[in-house]
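Only one chain is given next, in structure tokens, and it is the form predicted on its own.
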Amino acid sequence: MKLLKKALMGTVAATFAVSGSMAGEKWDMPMAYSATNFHSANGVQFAKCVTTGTGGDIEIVVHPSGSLFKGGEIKRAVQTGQAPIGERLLSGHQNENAVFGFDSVPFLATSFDDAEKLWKSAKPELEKVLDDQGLVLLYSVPWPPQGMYFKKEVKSVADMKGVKFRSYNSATARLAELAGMLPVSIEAAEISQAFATGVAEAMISSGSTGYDRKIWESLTHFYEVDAWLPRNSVIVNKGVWGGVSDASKNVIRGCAELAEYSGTWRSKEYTGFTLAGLRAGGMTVGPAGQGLVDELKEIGKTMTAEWLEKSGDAGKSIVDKFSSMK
């Protein structure tokens, strides 16, 4: 990692060199999650790394929670201009378009290693439909995998059944009613109010979320069954981005370089140590049973065809040349 941050730096100072310091435009960057969160974290320090090698020409403000616009409306308001650039979980967008929840076909990656694979065998079919809607991707880095959080001990499906499912998407959306249990679409700023008033009982996130949120206050269990590794993406209106120098271009390149290959890595270290914080904070934490892994991988398998099928050839493409890594 230190050997990339230098070579990639050594490139923003080069750049930066010609770039010069003329007084320059400031783009607010919308993000969902709080402040303390490593997504929020590493997105600073993007911004800083292209304030500073753009001279000051283009500089980056961090607008974390949800703060300027929520997670659900941010990618809109970058296509729209509202915003010129911000952070978003693109798989929140499926409805739009299926190949946005490549990252969220249960149990298709459930490692790091595997999520950067499938990462590679999307990304091209992504930026298509990106440019497409008008936005540039400039860097994506997973969340730790998921796993699922509930007020009781869980055995099998048949327990989860009827209880309040918090949802960040249409996968797990799906995901709930197929458990039986009922969808509630509540944003990532909103989950603390959400359990602690009970409009929710249970959700399937990662342990960071949790942490972040300091679940513990509400809920009791949490069940390590890796399904997927969904993504954030930093995306950037494609019209603004035309009116930005080759120079200017070629710092926020590496910039996003760099932040996507330190944000996977804060990722993996992340995931044991907000795990830690769960159990510090009174919760069960452990793999779930093996009765209640299968019931979810049949759950799974009928929501992969439901994706491959939305998603047509695009989405057996992903597939195929995923399949072929590993």
Given for the second form:
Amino acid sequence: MKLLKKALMGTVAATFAVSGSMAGEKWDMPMAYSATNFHSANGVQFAKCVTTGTGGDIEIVVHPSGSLFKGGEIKRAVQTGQAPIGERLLSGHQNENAVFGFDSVPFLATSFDDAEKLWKSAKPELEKVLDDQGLVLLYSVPWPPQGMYFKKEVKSVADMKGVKFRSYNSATARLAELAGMLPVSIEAAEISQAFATGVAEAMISSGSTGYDRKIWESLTHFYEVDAWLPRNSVIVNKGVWGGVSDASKNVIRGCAELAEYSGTWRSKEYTGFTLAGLRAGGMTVGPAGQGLVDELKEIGKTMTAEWLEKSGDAGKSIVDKFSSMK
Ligand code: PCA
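Could I have the structure of this protein in the form predicted together with ligand PCA, to go alongside the form predicted on its own above?
Everything in the complex follows now, all chains and molecules, and the chain you saw is the first one.
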């Protein structure tokens, strides 16, 4: 009985806390990937951390699966204040500024450790670019290493000729072109349908996205290439951020740091788990053959040179810093 009373009192306290939050602000947070994906699960924890930590002054509500804005629309939505906060794969915007593509340069950083070093090297440059666009970076989490999906055995770039290739940023589209494939840009949320209807027949992505979208229903092979580890970043509108109290800013920064750490940990855990999931779904999963890797590295060289040219001094500074950390 005592326990029940205690529980009820707890509920009353919680109700007060929630009604207290009515006076606070609600921040809708669009995310592009499925609710079960680790980035989304991590985003939900981040949102809870902020809501609890600010005592409900700022309540973050996550909207996964591109339900509020599609991946490609999220950055603009946050810039224009249609959404105060959101998560985006920023490499999808390297046409605006090549710095956004630092994490999709083939074979520059191919492990979680190197991706962390590259991130440390790139963060100051990225924050500058975002600031100019009216955005503030909160945290960023890598996807697992990128490998290639097909619906046939592939031993060389020649085997890829004419294949319809799903791209998620301009680096993936360029890779397709250089390999003689036909790139078609498709959001992760639409992948299952695109493969089922034959709009796309191959892609480069993590085991995670193939697993999330039950890709074994359409494709048969996953080749571990470890080409790069692209990142999702959580950004907030600069004007909105300027209006946040110092106390709440501290809480949000603390929650963001925690989210970057826990998200990276989740990503590492998800790597093996999802590759096993692809196998369980009936796919052939394994490292790409050496011949194929060598050919992809040649393509990588071309793409690295192109990126360095486009990103200029900023790109050079990122790569130099990264090299000095290795
Ligand atoms: N999944 C995302 C981006 C990188 C990844 O592993 C996607 O395919 O859209």
